[in-house]
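Shown here is one chain on its own, the form predicted together with its partner chain, set out as structure tokens.
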Amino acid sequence: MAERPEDLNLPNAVITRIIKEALPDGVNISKEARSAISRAASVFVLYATSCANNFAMKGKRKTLNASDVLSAMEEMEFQRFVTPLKEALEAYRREQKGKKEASEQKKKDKDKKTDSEEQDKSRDEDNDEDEERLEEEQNEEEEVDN
């Protein structure tokens, strides 16, 4: 099964409900329509890729970056994309920078754990259950250190 480019599809059920909320309640899709959006879809971003990789060896650079997809998007005539991709990219970075202090901030409790509750053992366990509760585990931290 030779795998051309168009035969990568995107999971029909996100593209179902993409549609589904951008329709009124009630309008239903056929499966043919359905299935021709989805390729539709890619085949839009193949040819925004292309647009794309176009303006990032313009700027002789090798790696697409964020930017040379709004041009793309300008280049193809979707400008009224470009205001809610920015958005979204704005939240996105946010979202990641988020993210990595969050971890960082994993590391330092980690640190903090091992020096100052040798003796609590009970403590670690909840540390692996609780990954992501690092808020309340600081709070345990300052009852217990007083």
Partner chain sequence: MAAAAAGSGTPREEEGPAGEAAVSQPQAPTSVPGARLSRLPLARVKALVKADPDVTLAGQEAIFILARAAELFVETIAKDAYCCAQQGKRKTLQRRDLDNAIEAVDEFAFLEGTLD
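Next up, the form predicted alone. The previous block was the form predicted together with its partner chain.
Shown below: the chain alone.
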């Protein structure tokens, strides 16, 4: 847990970026207003986390999950955010699934490449052994002829 109230604030750079994206071009915001928004955002996050934690505790779990957060939003009377959050969650899950599949494919390709390299190495070793045998046989024949 945070030891000081200031530790609970979101980073100023993040808050500034969010504010700039939300406001039309040419609109400025005072340092005081940015600080107030930052504190309000921090309070909102803490409140949402606390509500979501209550749902996890009711479920006898120690880990918060997405359904806890969605339930907390409804309990906090932020129903209008539930649908966009569900859509964002689905997009996130699709993205993670795509990354996982890409990672698995990359691993398979790497394994195939490794197998292929091992086969090539094995062939090279077999060829080297064959060449050595031929040289030995030729040397033996030369010794017999001499």
